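Form predicted on its own, single chain, as structure tokens, below.
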Amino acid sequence: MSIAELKSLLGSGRISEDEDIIKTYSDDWTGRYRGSARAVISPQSTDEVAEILNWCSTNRVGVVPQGGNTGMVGGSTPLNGELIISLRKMKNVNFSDTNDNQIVAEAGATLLEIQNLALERSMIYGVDFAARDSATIGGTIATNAGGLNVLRYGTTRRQIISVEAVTGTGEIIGNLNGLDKDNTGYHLPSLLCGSEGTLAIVTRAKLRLRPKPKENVSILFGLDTIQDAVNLTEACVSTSTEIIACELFFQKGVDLVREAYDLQPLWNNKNSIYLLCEFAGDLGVLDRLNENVLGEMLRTHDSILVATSDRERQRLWQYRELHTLAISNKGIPLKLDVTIPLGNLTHFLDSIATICGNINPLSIPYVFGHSADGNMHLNILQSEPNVAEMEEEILKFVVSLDGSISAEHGIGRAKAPYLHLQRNEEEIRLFREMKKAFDPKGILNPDVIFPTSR
């Protein structure tokens, strides 16, 4: 493959063939997927993305679009020598000229940069998660990222008002009009959000902002059973309109976090299960909680910590947000991000250790996640050499519980072999036809979501 012509089209400084630089883009964040690429292309505008994709389509050259490379299912890893299109240099973020409650962001802007700009007007962006300082808005749109605040604000799809994107043939589509009501045909923002870069590369988006709550309160509960945590989650969701997050984790994970980051024990480790709840609203959040059915528990429960200042809240959130790094410090985990209906969550969590142990007695599963929407992050250390068998058994179990095999990281390459568990043949056929319409040469993220022929 010769890219001299592409270099001449883009000018200097856009394409790197340095092997050391390429290496930093070719391996995924988890360490499980290690790829290779001929070059990394760094466009600085939508027009440049269009030129690149037009050339690649004409020459049938596969590409892998990439943002912060924080994905967990191999969706941004070039496993077959594709070109990497890095959007990191496209990172402008500005308030909309036509609506004070909207932000216009290029694909390479990080989640944290968007959050910080929103705060300048006492606003917030509805999506948040631990990788906020490295994950890009383009990547979060590609995977329909959810994170901590889905309960209140919804997934990324709910935050997008308009998008601009480039198809696999180099055509620029979409607009940034920022209209909530625009029923002129198919809704591109919804279609492209979650498409994992297989239909088009999103280059800019107009995003919805929301008023910043006057007060936040974090409450950590120590509990004895999974059912206790499920019951408390249901109580929080059904009795408080100010609930933002319900995060479930276990002593096993807390032990790992404490070992890695020297944190204090929680109630002398007398509890095995933890639920971290975040509430936000006008001043007086805690007073209102004390007045509803949670009040008695707040007054009488033995294992409870209430944090109202930013510093205190951050201290509590460390026990949850440091799980991913603490687990990765111990090895390369098999990551299975799934959704389980709340009514089946206890059965799922009670069964996971047995399923893993039956396949590989040496495996060590860790689970944590968002209990209110049923999104559980399953991380399994020492899954080798039974990775495929373990993946299949667990994902079949998830489907048997009316769950989803992918909650917020997408299908990528990792779960492509299991898409048929969730989608029937006709649905998959329609998916393929949609991809052909946007990307007739099949150059965009080959083998992501489902194997594609080129």
Ligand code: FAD
The other form holds:
Amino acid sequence: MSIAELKSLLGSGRISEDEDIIKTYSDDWTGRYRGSARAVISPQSTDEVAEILNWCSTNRVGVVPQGGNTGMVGGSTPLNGELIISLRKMKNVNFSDTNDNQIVAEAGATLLEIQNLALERSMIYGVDFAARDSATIGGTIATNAGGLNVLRYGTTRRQIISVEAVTGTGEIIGNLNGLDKDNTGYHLPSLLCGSEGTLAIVTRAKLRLRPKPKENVSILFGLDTIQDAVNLTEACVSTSTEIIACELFFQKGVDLVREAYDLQPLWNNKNSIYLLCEFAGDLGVLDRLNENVLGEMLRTHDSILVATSDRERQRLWQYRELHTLAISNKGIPLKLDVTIPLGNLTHFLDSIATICGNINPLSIPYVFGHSADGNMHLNILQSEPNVAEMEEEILKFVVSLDGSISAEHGIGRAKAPYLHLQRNEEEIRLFREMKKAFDPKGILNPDVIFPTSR
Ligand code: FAD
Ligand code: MLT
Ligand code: ZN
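I would like to compare: after the form predicted on its own, may I see the structure of the form predicted together with flavin-adenine dinucleotide?
Time for the whole complex; same chain goes first.
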């Protein structure tokens, strides 16, 4: 197989063989997966993606589709000489011409670009998280990204209305009709959302926008027990129709964030647990909160910070949003991203330090996450040399609590060895058959989701 053939097909402007440039694409964000590739290909249209995949399928050349390369499970890293197909140059975004509440985005547009366009019409896009400036629409569809606002707006799967994609043989499928009601066979947007680049490359999508709330209020609670945090989470979710986000984190993570980003201590560090909640709606959000069960807490709880201005709210959100970066500054963590039923969350969180300490007394677990979704992120530093043992032990514990071994980051390569803990043999056989249907030569992300799919 010669890259020259691809160059003659696409024109040399679409292909880089420069090692320094390739290096900026070939390692994953966490630093755990370091890949290599002969070239990075940057198509600028769906037709070009189709041409590339048709050629790669004919020549049996493996490819890794890549958006912002912020994925957390090694799903966008070429580890077996695959070519990198970067969608970053496909960045067009426009409002739909058939529905004011919809946006049409090419795969390489970032979350932030979508959010900024939506704001032009006082609307918002439902998915948001700290990597908004680099995570792309294609990547967030491929991983069914969740983030901070799942509680109110759902994961990416709830935002995507229509999708256009290219299969592993270079066939263009899907449409951008923007019809919520289109029961004409299998629902491609749902099928491709979460498929992690193993069934098709998403090239464009039609996405749902929501009205921008008139007012946002962030409230940080300092708490003393995990059960207090779980109870408060349940109270917020069950009493407020205006709750948007509910994030749980601990003093240990706050210490790291404060040290890395020079932030003020919270209540002189007298609490060990924090719950950061976001409420949004028409004007008077705080008045309405004061009228319901939370009002009592707002009036009596001694560790509480209420922020209404954008600047103040951003200051509070830094304590949560900077966790990932602050931990990654310290080393390459074992990253677990799990869902636990809220009723089992206290037991799970109470057990983590013991599980990690028993396997490796030097390991340092940090826990934080989206508490209303039961989605906890474990980032464990210094887990070497017991990474696999620790990962397997914790994931088996998660499954024993009726949880999920991957909440929002996907399976990628990182969790592929553990997929059998969550899905049964027949399901995995069907997944493989589906992959064969969409990608018969097995060129799309060969080792993602399935340990060895060739
Ligand atoms: P990439 O990393 O480039 O790719 C991710 C996967 O999608 C790979 O398997 C890749 O092959 C595939 N892919 C990429 N583009 C396409 C395409 N066009 N068609 C088909 N497959 C494609 N994730 C969350 O869900 N919630 C969070 O709260 C969250 N917070 C984060 C915070 C930080 C600081 C960082 C760095 C990451 C965070 N993430 C979070 C993880 C990551 O941002 C998401 O997984 C995101 O969806 C990845 O988007 P991306 O464009 O970077 O995709
Ligand atoms: C987040 O919610 O900040 C990320 O999904 C967590 C992580 O980086 O592990
Ligand atoms: Zn998250």
